[in-house]
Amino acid sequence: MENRTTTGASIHWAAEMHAQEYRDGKLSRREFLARATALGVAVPAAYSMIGLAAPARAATPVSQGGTLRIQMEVHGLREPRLYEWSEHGNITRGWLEYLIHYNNDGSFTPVLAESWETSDDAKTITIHLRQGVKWNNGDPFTADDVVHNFNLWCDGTVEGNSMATRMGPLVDPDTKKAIEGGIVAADEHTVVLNLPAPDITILAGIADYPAAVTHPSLNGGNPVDNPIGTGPYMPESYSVGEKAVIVRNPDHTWWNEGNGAYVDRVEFIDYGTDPATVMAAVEAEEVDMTYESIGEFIDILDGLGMVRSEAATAATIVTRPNQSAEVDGKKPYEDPRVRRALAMAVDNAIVLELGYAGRGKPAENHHVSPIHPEYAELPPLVVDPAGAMALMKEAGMENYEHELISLDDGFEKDTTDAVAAQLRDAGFKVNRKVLPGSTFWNDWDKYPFSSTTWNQRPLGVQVLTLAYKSGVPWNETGFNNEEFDKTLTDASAIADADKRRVLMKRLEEIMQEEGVIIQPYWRSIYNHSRPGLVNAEMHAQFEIKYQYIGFAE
């Protein structure tokens, strides 16, 4: 195998170049950290390059043991590459670990991967694995296990496997499986990815929650039924819609022993989607931390003495017409004039205020955030209800009744109500339908017209690939556009965010021109925890790393 791995010297040179761009004001701190750590520079060294000290993890909890009770919905579980909700990854995170983690400051840190390097041409990624790690059944953790997982992730023939979308050029477009020679175990603790074309999203993809590293024996099964993993915990019980209980595994020595696994037991308790019920549980001291605190209950929980944590994010909610969905034998949202009319009738700033109490920033209907390094600023959106009705009449759809569906969860319902109200003000007929989670989640990606929340992802090209590329599992809009797909592929191969921004501008324009989504706002996200709970801060991507949470004395 040809060795094209970037040397330590060239990694350092490239990172120093980015550090100078940061000092010159050309890069934000977040973007510098993302670039430097993706190259393989350790977080402390990356901070040192720009004259700052790396933020330390909160003080180690003094007390060992105890039960941590977390309010969070407990969804039905299946194999990790098919996970659709952050809650899935949170529950299994205690025994199924990841190669790398994404942090709120934009950096990537190693977990089962000890380090990684990217070649000068960005076509080779070399991943060095931690040595001495064992699965909890006693098997050694090796490069063959990681190759096995990459092959699973690349398998686009498995329905619902969103990881195949994240693997980019490692997936053969003809076979929909891993390309030959693309994933190689160079030795027992080294994996080399040989990409036919550069793709800057690969590392960010393996930090996302469906990328939990599984033992080969899982073989497509439920990880609760076959809980072989490398982490310090094990599942004790799992009841959908009620509770999942995770306990410390006394028969397994964790590779990071002494630096976590502080509590003996973790209970994820499902109180449903009504924030008032969650608040009552907190007030009754039934939980120690919330998965997410929303709306007016943020201030109420503050008043109960809970500790608020906030993360400014690229998390969002989109109201989207599904272009491929049929209603009574017709596709009502196939015509871009209909979609543009819907978007033109909605003032995103008003929806932010009514739907999320102003706790965020208005968005621009293209799902690329100012937080994303390649974000391109476009002219302000035009809100024109009269023009929207004229466009709808031109499409012959002025008398069509739109059924707008949402989850019954607080801000999702309120936001969708606000969108519906503005559509009605423009003269459109709208029937609102609110569904409980047990019903909504079954068909979240198939409804003709509905609202869905989306987590933050580190890169704009990453989220566009996951959500809007033709034919991918999470494309809930039915969007299929050849120019968009090609431009997105080209943009994903460009490491320099300034150069990538040129193509991103066109991608954002296509999203707006095609009326793909109504995206009201980018939202700040919050959680609350009891005083004395350590390392329970809100994560930008809703990750709860309970192996590092504990109680101070």
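Keep in mind it's a predicted model, so treat the numbers as computed, not measured. Residue numbers count along the first chain shown, from 1. Rigid core here is just the name for the largest C-alpha set that superposes within 1.5 Å across the two forms. First, how it differs from the form predicted together with its partner chain.
- Once the rigid core is overlaid between the two forms, Phe484 counts among the residues whose Cα shifts by 2 Å or more.
- Core-superposed comparison between the two forms: the C-alpha position of Asn527 differs by less than 2 Å.
- Gly355 is among the residues whose C-alpha shifts by 2 Å or more between the two forms once the rigid core is aligned.
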Contents of the next structure:
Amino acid sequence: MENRTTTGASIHWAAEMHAQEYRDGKLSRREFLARATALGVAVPAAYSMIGLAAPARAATPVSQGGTLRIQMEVHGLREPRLYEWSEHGNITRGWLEYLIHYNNDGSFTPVLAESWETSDDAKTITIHLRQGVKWNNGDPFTADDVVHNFNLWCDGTVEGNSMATRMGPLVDPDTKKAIEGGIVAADEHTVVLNLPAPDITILAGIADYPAAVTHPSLNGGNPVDNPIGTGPYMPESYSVGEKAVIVRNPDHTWWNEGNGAYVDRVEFIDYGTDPATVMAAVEAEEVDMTYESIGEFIDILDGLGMVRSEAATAATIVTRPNQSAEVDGKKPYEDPRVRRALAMAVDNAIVLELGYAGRGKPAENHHVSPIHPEYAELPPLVVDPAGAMALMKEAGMENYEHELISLDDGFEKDTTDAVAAQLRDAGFKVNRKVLPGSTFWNDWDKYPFSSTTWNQRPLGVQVLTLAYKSGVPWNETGFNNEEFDKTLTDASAIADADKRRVLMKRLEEIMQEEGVIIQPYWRSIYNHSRPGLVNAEMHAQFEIKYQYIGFAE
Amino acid sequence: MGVFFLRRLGTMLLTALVLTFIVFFLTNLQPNLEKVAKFEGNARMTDAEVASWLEKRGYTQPLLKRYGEWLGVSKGWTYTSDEGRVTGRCIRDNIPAEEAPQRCGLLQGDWGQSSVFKVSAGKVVSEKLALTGRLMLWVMLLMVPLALIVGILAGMREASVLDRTLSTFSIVTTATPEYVSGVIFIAVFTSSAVGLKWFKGTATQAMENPTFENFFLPVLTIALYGMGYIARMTRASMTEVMTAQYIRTARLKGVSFGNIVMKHALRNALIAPFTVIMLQFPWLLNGVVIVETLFNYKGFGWALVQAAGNNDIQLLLAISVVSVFVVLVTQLISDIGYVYLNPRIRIS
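Just the form predicted alone so far, so send over the form predicted together with its partner chain.
In what comes next, the whole complex appears, and the chain from above leads the way.
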């Protein structure tokens, strides 16, 4: 089979090894695909390496034209690297494209990057760009543009730039900007990343929603005001909280012309956060697809004749004590015994049943999912309310009244209620507090004890780096553990998932031993679309690629 | 009359000034500023990032200075970054820093940028006011005639069967809050569960294209709630007038009952309801919050909730100004209206 890698180079040794592991039954199909494609193997080739045919793109012929109406919250927009909601990325996805795309089966497909290779020591990443791509103002899309974007992403001096965390060793810890010589345009269509330390998460990071590739002229502005991008669409109007209208750009030839950009007009309509209102909108035939269908409304929307689509994910909800939070001058969750007692009292399977109607899989309190390639299986968790109380007494905290905070919204509230109920069953005093979204997110990482939802990330080390490494911006648990940090740094340098798993096992154990989080379950996520809508399936990272959605002929 | 107007105008300006200062003070308390930073910057920013974000955007200046900026009497803040890029309150819309005006506040006709909606607060308020105005217009058109008819019919013969029936009806509608009646209406008239599906359960499309189908339910929900109250006031006023000496005299002189009600009683009976109706305007302006949220109709009430929830300082100030204006103007109209209803009252 010719052109088996995305670059045409020979297949990475590790990919061949993973194929053997798949045949030996050590890897699942999804894990194999995630690893092989991250190493630069083309998706069809990856499937053929393990003797499978690649899934064909939807065979249904799609008609040109029409208006697609999508229910989704329309948040105030800003420059892409500051995006904090998947919704932000979905709006601009039609004109601001990404280098690579993450698929539901765990693989990566090329978009503006045509191919990429990781060196054997995982210290050099070569990205080959698609040729013949033009910005919609006529400028050619070149390696310089990509270097410019990497520099933007690496700039940690900009408040709220979450891409800087995803860029790992490319960011100089002193200047908080890109390291010298780290990002090089080798020729007009090749970008080489020279990392001082191996890092395997960068490729996954540039597939995430804040990594939209912008034109240099955006200059920190709002992409709606200055809509220069490579994609086939452009914004027509944007009213925060109400509606965003995106239309096909008539003056631009898209690089993928003919394989998408079916509808003429896309409307994102904001129906607020109440799923009952969304249901009313579906009944009134005002929307064609939902952003996400939640809880009991999944069945109700089924009943209204909508087509349900499910994506199994590593998205989750975490009920966590904050170890550094002070309550009345004390740090109630500083003692690992208190945290372990809390986790011990909660049966995750029951929380899944009560809080999310069983639509997912129970999790193991370490935030690494079985769909992550380096997942290591640990002995099952023991639920022991009596033991939990004993441990709490040992810590002298049995009379402490825990205030458990959550968002006042669907499953977040129900799940936290279920956790609270089990803590009460174990004999702890728990006071529940629900906050509306506008208040909750202001201090989400500061609350002493609260629930937070986390979207999925393709690799296990990514999640841990983002949320549990000491002092990182999104560390909401206040977790600060030297052994954990060191092991995590080591693990993040190992491209091979099997070798990484050895360290990951230890990381997972630390998470459990320290009682860092109560993580009840992994969520499956759902959306609904009208019959006849093509490519409107749920994406595991909530991406809506409307340039590929259309109405069946 | 001229002096009266001037005095009213003065009151209005003073009230607006005091109220906006209170709103400004409350929205600029330190925790609220942090909220602004996290909303506009990134919800997951660290404390150090928040501090630097606030500093770069002029929020660390003294309160009075910033209130002056909003009014347009003191110069807008500017900030020069390490790379020499100048940003400032008045520097936007791609106008270079040198050419931007020094002051940009209310006196210059600039309402500031709404942080939630990312456009001028003045534009948000005028658009939202138009949407709510349309809702209010239809509510008034439905509510006022209905309430007056019910009130007059009930009040002209006190304690009759008609009076008891209509009074019960008005008490029931007033006693049912919008969030109860609205939910019932949506369940009964829009859902597949009941199967009537006469109307739409959301009024989102009504913002652009109002039809009877998508706009009637929110109008009805508000109108019913307000109607009972006005009807009760009208009835009380009507029964009182109907027992007055001059009505008895008219009866004794042989004037027909219809003529007594229409020509002699009605005008006097309308004075009290007129005040109540004028008071409905400010109530509607803010009382529509529930119905607008329930039906997802994004008007003034919804904008107020968004602004308050996210501490959108500029928008909250603009909304306060508009609210003061609406309350005082409607009261002015009602004062003038009295003169026509009751010639004994004089404006002095």
